[in-house]
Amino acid sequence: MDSVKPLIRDEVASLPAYNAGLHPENLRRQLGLARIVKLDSNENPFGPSPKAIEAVKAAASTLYRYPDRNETALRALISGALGVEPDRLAFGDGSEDLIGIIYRMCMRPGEVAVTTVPSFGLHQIWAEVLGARALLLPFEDGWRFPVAAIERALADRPRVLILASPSNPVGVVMTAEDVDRVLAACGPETLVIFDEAYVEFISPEARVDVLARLTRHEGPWIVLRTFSKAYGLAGLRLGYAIARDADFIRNLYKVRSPFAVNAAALAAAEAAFADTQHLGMVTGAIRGLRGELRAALMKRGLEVAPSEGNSLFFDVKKDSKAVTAALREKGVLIKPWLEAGYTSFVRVSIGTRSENEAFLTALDAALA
């Protein structure tokens, strides 16, 4: 008799668990502390627009209703912004939601998908759930993209190369001639995807206009963002893509589920959208903390690499778990990074001026 085939499949079964963050509220409770200082997730600590908040509220009536599905107003809003077709921008709930749909819509079984490493854990699972290999190419010394390994990898002509800048979690950005020399090596039959989920937080010397540049590219491409990060609308899940053509975005609603984007996330977008100014303090603030935090650790005889992101990633010496677990009874949460090789460095986002003070308080205490 035949033996029965494992109800989930080998590539699903093997994966190693999502490095998620931890709720605030469980810690809290396990605890009994009157204050958690959360910085594992890379979240906007100033909140989101007031306006976006209010958006919510006013959306609340009509809740029984479901969302736009053509999300015409937030469509129309990013469109003019960015001087794109509006058929050419796809929503989803939030960008890792994109990076899913786009992996199964492209990626066959025995294909390979590009990108770096350390990396955004998803970058590879997607790969590896559909029985395609992600091949992780390490930054080169002083954090600076592989850019001479990824043109040997290009040679090959991978299915997917996908790329975030900044980097998460290392926080570096391209420059214009990594982009450059990047997408010269790129064949048509390589779909060329910039994760820019952090893109709002790069200072305006080290900023590159990576969507200008993927105008000339003539092979496929796709640029990816996100409401989480800087619009401060991570509870509500909203991310989007900028492609190429809009064949390309025909084909992704197709898998897309088809209300995938709540009426709510909606509202609060198209008004967090439209209010620049909150949007304008929220990430001068966070470049410039950003910058004490990073001059703080080093001074503390640590290795912490360049960002233009809104979190540090930084080496502590030391098995990352144990120390971010000493941080966690001090109700303090950073996250340590697990992929191998890095298993010492740990990423913590950048909070309010108090909170960045508590954490250092804290690892002083967990590295002594």
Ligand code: PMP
Second form
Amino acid sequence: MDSVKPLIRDEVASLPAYNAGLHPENLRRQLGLARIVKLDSNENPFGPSPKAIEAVKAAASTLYRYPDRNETALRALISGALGVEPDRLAFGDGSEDLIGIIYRMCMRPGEVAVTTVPSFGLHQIWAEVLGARALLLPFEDGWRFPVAAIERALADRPRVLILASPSNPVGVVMTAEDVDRVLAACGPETLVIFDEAYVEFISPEARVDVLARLTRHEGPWIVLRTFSKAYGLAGLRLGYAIARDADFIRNLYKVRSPFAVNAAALAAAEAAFADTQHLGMVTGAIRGLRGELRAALMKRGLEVAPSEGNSLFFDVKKDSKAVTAALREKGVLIKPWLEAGYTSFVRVSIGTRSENEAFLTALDAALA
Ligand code: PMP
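What would the structure be for the form predicted in complex with the ligand, given that what you showed me was the form predicted alone?
Up next: the whole complex, starting with the chain shown before.
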């Protein structure tokens, strides 16, 4: 007899296990390899600002205290930089935690979150946990955001519209016109969530000031950002939300675990956010390497989606799991896509030049 089954809610039991990357140390030991090239989780291969590392060391002596649950110093920094009132910001244990919290605040069983497919899994999973569901709209040809389909879906007044721009996994961004059309179609009962986890990697010519456009939107909205990607602090877990209303944020803090953001993360993020020079170095380098890697893949005859993020998404025309397993044997980790309709696609994060070269060598062997 299965002793657990009667306990677990159906919504949870029927969920697939989350497809997270493998921890590199486990693989290194398993294969007895000297080097693992980890390009499966869209991390920053250059790491955080050295000032963030110093800040974590300095914070070590006070780690026996609970952290500042008002995130006062970091809140002031971000509020000043964005020109947003401090009480319109919320912080969470990674931005994925904030997605779950916001869904728990707003979504009731049976309600709908509209998003694109392929998609960031948690945009869907956190809805399903609640007995709500995601409506997945495929990108148009050329990986354009499916704006017309989104407009049609919004006519049914879904509870949430959640869009990542740059998209994970595709990497494409919404144009200014896309953003304006989507907002114009949104009724006041739909919460618009723009997930900008990769915003810092967008090249200047493709950048759309989503926050400025949202400021003119009458309905409720949230923008999500993270310290995990361009700031290189994935291991510390810190994301933030910018909301239209301070009242939304006050309610969010009733649902959030009180001390969700740890003291080391706060110390590191304050230093990292202030170090705009390091951020510029990282994002400039990633943009350059992204162009090089995309060109190298296209030279091999692969169709690679245009990307403004720190990853590339492409069709290997074979079972993605088999291809990524072959790369893993060589110590190279990339992410197989498992969503229906995209199971021959893989996502590779942009690494250092030497990591990208090791990836290409392993890929050539796997596709030969
Ligand atoms: N949003 C998107 C689109 C992502 O790709 C990710 C991480 N892969 C996240 C949110 C969550 O990031 P974190 O929880 O590390 O802030």
